[in-house]
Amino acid sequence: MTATIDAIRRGRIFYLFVMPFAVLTILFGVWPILLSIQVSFTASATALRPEPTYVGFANYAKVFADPIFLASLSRTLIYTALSVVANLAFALAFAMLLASALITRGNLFFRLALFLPVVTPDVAGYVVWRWLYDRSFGALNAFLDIVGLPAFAGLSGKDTAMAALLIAELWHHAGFYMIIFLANLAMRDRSLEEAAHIDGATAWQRWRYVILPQLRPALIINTVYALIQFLKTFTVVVVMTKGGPTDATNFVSYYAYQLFDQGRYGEATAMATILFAVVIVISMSAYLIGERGARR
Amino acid sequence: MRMRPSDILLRIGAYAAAGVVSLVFLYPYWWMLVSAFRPTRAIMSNPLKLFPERIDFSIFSEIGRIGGVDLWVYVWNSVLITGLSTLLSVVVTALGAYALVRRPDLPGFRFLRYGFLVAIMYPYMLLVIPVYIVMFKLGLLGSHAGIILFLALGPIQFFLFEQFFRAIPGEVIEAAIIDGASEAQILFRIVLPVAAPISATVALITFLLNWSQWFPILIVSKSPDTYTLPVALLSMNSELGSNFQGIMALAVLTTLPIAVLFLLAQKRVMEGMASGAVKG
């Protein structure tokens, strides 16, 4: 005990340095999370009072019995799976193209074109996409009409709304995954490719067995980031669809927010806790699967 | 080395693919810009026109008041909130990450680091909901201060500083201690001068990220008086019978400063974001 106090006394200047960071982390990080978990065990009507009524796991039971939530959860998982695959495949393909010997001049222009949407305010980007898809204002259907392709229902179609969101989100995020792949590609050992080439490996074999294994670090990072990113998809829904048409894009975080907006704090925070658990379990397992593969 | 005809074809194909994809990615910006200068009726009759009929800035005076608040208030809020939260973020995160890297053994430091890591894993929009309750309890709802404080913490800032401080060789600091330097002297004379470039990178990235923020600002605000440009854009976009040309003009105002800043500092931004992510 005295040893601890002594350590604190001698390290007091470091406590001074860390103080503002600690205050912000506790006030706007740790405390809200604990509060959120606490509220998830209380009755919504009393949640904000000094003495809330505790209801045990009733909110969780209510959430798991709610067909809208269950549909929303499976919709979120499907959307996440599709988005992760689409974004990573696209980003990897484009990074390979830019890293290849085929493209020398203009490399920076292509990089900038794909990365600019990453730093563009997401609200502004999605607002523009929302109107691009519009049937009367939008450029997309006007273009499809000119080249003689059938119209794309976009955000107004029950079956196309999710695809429309996926495309807009890919536009916003793919550049980020691309630069991670490019950083990894720049660090690879090129002599291995030459050796494989001399040994008579085809281009496909060189890519599959020489280059791809070296991209494992970028693949793990991107997969974990993309999983976290798309599991909590929110802004694009608020800007473009508000969960519609008929719940076709009502993902968990948006549904939880709607409940919060209606004052159903208990259920909203229970949903938040469930989504948090899902995010942790899925991203940790993706990470562990990736790491185990690396050791083999 | 002479190229074979098949190589030339391959090359043309590669440029065509990269070019088409890049133009598709850039087209929304062009469309936004052109639409901001075209009357709504003109866009409806021909959405694909590549240039406006005429250059006319009157739309910006037309959207001079949005939601009962002057446009320049949103601009000012964006500059104020983004600028101050960036400054705060750099100072607070640099000092915090430095202390945590130098003395991870001190009581409570390990807990603090884990607390921070869990907080950044928590789905952001769901963290914001309890933050509303915290702001309510602290009496910060509806204030600029509440928004600025909340935006001052972020994962990429912390990881960039942590990575940088870890890379400072221990011998440099030990030598200074042997020479009798105090911890304050080590920080101000040795560490901070070499941390200037990384601080610039963190400031740049934080500015870009915080300019785009909207949800925490919407939640902490009690009225449009504390809205920034993206929040104003969102509320304008949600109105019924919306003014399409006005929305595009506001989107241009929201995007343009950030696009210019990014293009001026693109190398630093892309490298910084990549290395901050690789660490996390």
Contents of the next structure:
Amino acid sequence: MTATIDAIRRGRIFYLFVMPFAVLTILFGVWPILLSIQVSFTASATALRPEPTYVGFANYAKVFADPIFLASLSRTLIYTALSVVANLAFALAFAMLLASALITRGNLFFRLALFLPVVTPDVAGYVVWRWLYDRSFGALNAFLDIVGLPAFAGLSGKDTAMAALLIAELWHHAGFYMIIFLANLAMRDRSLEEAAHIDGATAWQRWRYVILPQLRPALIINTVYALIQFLKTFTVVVVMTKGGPTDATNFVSYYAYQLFDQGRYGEATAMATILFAVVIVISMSAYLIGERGARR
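Taking the form predicted together with its partner chain as the starting point, write out the structure of the form predicted alone.
Below you will find a single chain and nothing else.
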């Protein structure tokens, strides 16, 4: 009887702490998403009225018939794939370096230096990067000129704008993924590495067959988070390129914002809903693939 009362009491305490966060999540997370989905089924001219006119899937038909949207979706998927691979590879490499015996002095300094961009305000950081890339007086091209290398087109080049954004976002996000890898590395079973070393395994074999499998939790978390992060890339585009040059960085989130700014609310929210579905499907698929691999 006493155990039952204690269990009920613990349950009440748990829900007491969870309730404020649940309410905030519903009010500012779930509810706006549901309203956005509702608007996507209405005519843009009446979307914000108390009694809007519902047009079914007409907005979705317009969106999928729009070549600019299809190009932006393809561009978003390519940028996401490149960004996820680059960020996770960079973060893992530095996490392995900082967790090794190669850097003992100044280890904390390097960790803080790599994590500092994560807590730097997005807009401030991207404004600095925009000036760095400037072809006339940017620091990057000034340095390239000093060492005798050709100028980097950066944000003004159709073939380089996406790479320029990727580098800026790598600077901003990689430190977060590195911290998660470092936490996982700190929890790994080092006795397995010692046993593999005694058995004659090379450094590469120890990393590939002993360390990397133990990093699967961090890999899954980082992959899912990075997919969500880069599929909805928006702030860096607004600050640095405005979707240009010639739509080279016009991703789905920014194109939907442009349509919303034009008063095309139905189509804009339809795009947002499609992007939301893409994020859910891809991130959940990545998670399930990772979990399935962990069980083998």
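Positions refer to the first chain, counted from 1. Throughout, rigid core stands for the largest set of C-alpha atoms superposing within 1.5 Å between the two forms. Since the model is a prediction, treat every value here as computed from it, not as a measurement.
K.L.:
On a rigid core superposition, would Gly29 pass a 2 Å threshold for CA movement between these two forms?
P.N.:
Yes, Gly29 moves 2 Å or more.
K.L.:
So that I can tell if Ala277 moves, could you say whether its C-alpha shifts by at least 2 Å between these two forms after the core superposition?
P.N.:
Not so; Ala277 is displaced by less than 2 Å.
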